[in-house]
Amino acid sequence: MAELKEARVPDIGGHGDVPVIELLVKPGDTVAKDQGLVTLESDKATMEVPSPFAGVVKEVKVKLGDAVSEGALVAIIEVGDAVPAPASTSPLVGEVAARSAAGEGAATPPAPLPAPIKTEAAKVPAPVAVESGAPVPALAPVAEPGQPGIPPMRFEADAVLPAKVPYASPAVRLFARELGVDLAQVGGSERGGRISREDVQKFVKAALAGGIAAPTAAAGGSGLNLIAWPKVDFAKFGAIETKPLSRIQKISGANLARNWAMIPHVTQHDDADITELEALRVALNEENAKAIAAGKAGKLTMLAFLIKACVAALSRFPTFNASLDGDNLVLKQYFHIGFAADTPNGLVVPVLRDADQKGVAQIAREMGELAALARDGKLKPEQMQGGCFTISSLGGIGGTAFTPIINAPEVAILGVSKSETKPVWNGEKFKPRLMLPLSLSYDHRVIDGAAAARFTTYLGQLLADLRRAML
């Protein structure tokens, strides 16, 4: 006797309010035990809904667009042992169902019947005539095994997709939404109007132009339009230990989270060869061993040096010694270095101030004293702002390279990792160098990467014999 049952959405690894953007079944289908009934897409991954049973198709429940949970309802299907077979069904059974239909008795074994033999031309069997003279019905194109089953219609995106469910790809969507993009505003360029990483890059760059209106708090909106951070109770995954951040981690967090999603980062890696600049630093801090024993003076650093001949790099490329105001840019005619230092409650940036009327040594105490008012937590509010370059200085921990985030208004960051002995070709033959890992990002809008190249070779010359930097 023919009853109905629901086909309903199974566990789809936690997700929630997963987009239908394909029905594979209608009304009247019959459909297979585990045969597809409609196609999601989530941030990952697209994946079909199985039906549980074998039957026919009374009701879909969903339409394009819809967005489904764990449990949804998609289906009612008809199961019963009058369900007619589903027409991607083996030669045998549609054999054995035009048996009966031909009105032999279900308990009589049919004979075995050769397999259809598949070629490229035709992959539907010809018709096979039965005992009673009646020949069976062609077949529908046999699935391979372990396929799902066959659309009923050809999907076609740009003819059935609502516009409230953008046709990309599931990569694509994950990139939109690390970018805070609504992939809805943006227009697809490829084939069906799919969207493509490209057009999303396009999208950006427009918006950030000022060509496109970003949603407002006040329209609805979150500004960049975010998706809502995911809520995961950890605990029920084993112990836990929950510390609440540092006023200095949300504050910077804030900042960078910003940075990094308005401004277009690109770095520029270099090795800088500081032979001598190095044995130069050391010589100079063993010769005044004793004041800085005393308090005297303070210790050469490699950062000083680097400040110095930063300082002069910004007087060569002006617009590194710039920022940003709506269309207009501002150059700056002061040189004020921040650089990063690291204390027990997180990264702070402490300023010095006029770094171009100050020699190295009175820069390495300047930092010295600043740096030291960082660890205490006793840092002035004016003592880190109106920087107009900073330096994030990795090199006492190590690494060889890394990505860091512009600190706006500005428009450039140096990072600097552990300087590394290396052998290099000098026309002749190879000799053990020093050299100095530099990470330049800047911010694409104001500095191309030709700009970019140049301020780190020029840089990279200055390190390498710091007379230059009186020319």
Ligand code: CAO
The other form holds:
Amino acid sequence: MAELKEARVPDIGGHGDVPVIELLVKPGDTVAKDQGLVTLESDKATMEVPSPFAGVVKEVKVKLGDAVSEGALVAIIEVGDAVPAPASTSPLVGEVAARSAAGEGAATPPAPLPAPIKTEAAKVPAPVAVESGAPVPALAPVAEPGQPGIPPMRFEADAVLPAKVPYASPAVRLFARELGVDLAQVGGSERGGRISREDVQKFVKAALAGGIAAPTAAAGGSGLNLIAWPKVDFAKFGAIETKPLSRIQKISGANLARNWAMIPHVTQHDDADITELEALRVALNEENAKAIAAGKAGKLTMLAFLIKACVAALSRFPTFNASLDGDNLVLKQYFHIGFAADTPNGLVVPVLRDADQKGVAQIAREMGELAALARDGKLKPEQMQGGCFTISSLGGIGGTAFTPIINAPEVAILGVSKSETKPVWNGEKFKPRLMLPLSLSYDHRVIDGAAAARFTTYLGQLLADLRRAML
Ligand code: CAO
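Alternative state: the form predicted together with this ligand, after the form predicted alone:
Next comes the full complex, and the chain you just saw is listed first.
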């Protein structure tokens, strides 16, 4: 007799309002007892909420970005005799389930192999507990009812299973995959050798600093073979203060390091004449001064005009609105533009969606809202996802040019520095013009130098006369 039961957040070590960062199941999925339902990520750790029962997921009661605490309802699970055994578990979840079945790691003896179940679902072997170096007994073949004649087949588990199944949550596996990290090489610092997100970050840092032996070219690898990062006792030379990096700094640091190391960056510099555009912007803001002061209208910002101009340039040069996927280039037909925002906790990149369908005033207003959320640390994951192209503006601060790092999997990023009035030769005489420095970093695997020069030239023409965007 089937029964509906509630799966709730268990004791999560006193953490409260922990964001849901990953949904591991959906309605209709069959789950094993202790299989992860969702992943939560607190400031310090990533953890899964396990299903307390085996059964079928009827409803998932949380969504990405929800903040939950102990006791919160996560899912409704149908349990009962009629519930089939899990038939198709993704390899990701399967590996984790295998480790969960083995308890909390190496200190726990391997669980006995589950007895084969004679159902259709039983054709898929149940998760096998694997310990590093432990011999794995061969699985008995599953006898089909009415098919006694199948000869026993030897199953070489060692041949198909890795010697060590890395012990990590799906979120950490996903994170490692995004960084191209082989989890088998990462040591786990958590209980039972479980690998945390921080372990992966440390591994990447050490690899980039040459602290981890990268696979050599002779061994078929292509890792960075750098000398070790200098280890210095700074206190020997004077007073110091040690401050831990914020969570955002740790995450963005790992991403920046990967992107800088793995993408062949070239930066194309150019100056755009924004004399007319700035005059228009100032005039429009003056016209609307009362409404802006009363909070009824938003100030038009240079960045909002830049986003509009970039969308027009991306439409004309589609390879800039693309991502590499193996041997394919994915060309996007939408225009979601990220912009780097400086916050007290570090750099974040909110994404303004469908910029092609919005006017400059709406873009300016939405950017203001997103930047405020970013500063308050209240951006939702989906407000930072799906970007096609990023703009990093340091124009309000200063500087003449810089080399922005591409925000993978995007293929280009536009850096903007402080505009300055410069003497510009018009063929007859020097005229004072307001010039905006542009620094376009691009992925040279996707974009050639000539295309980049065309892109910045066109962008400059658009900024000099935005009427061109209508052509
Ligand atoms: N040249 C000269 N002045 C500029 C300018 C430019 N390119 N861009 C903006 N300004 C001026 C504006 O005119 C405004 O001045 P007033 O207050 O006198 O009108 C001031 O700078 C602030 O500009 P703004 O309100 O338009 O803000 P913004 O659009 O420049 O920036 C945001 C918004 C969120 C991008 C910004 O707050 C920010 O975080 N910038 C830093 C981004 C960053 O860190 N990038 C580096 C990433 S890599 O580490």
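We call the rigid core the largest set of C-alpha positions that still match within 1.5 Å between the two forms. Worth saying up front: this structure is predicted, and the values here are computed from it rather than measured. Residue numbers count along the first chain shown, from 1.
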* To do: Determine, after fitting the two forms on their core, whether Phe175 shows a C-alpha shift of 2 Å or more between the two forms.
  => yes
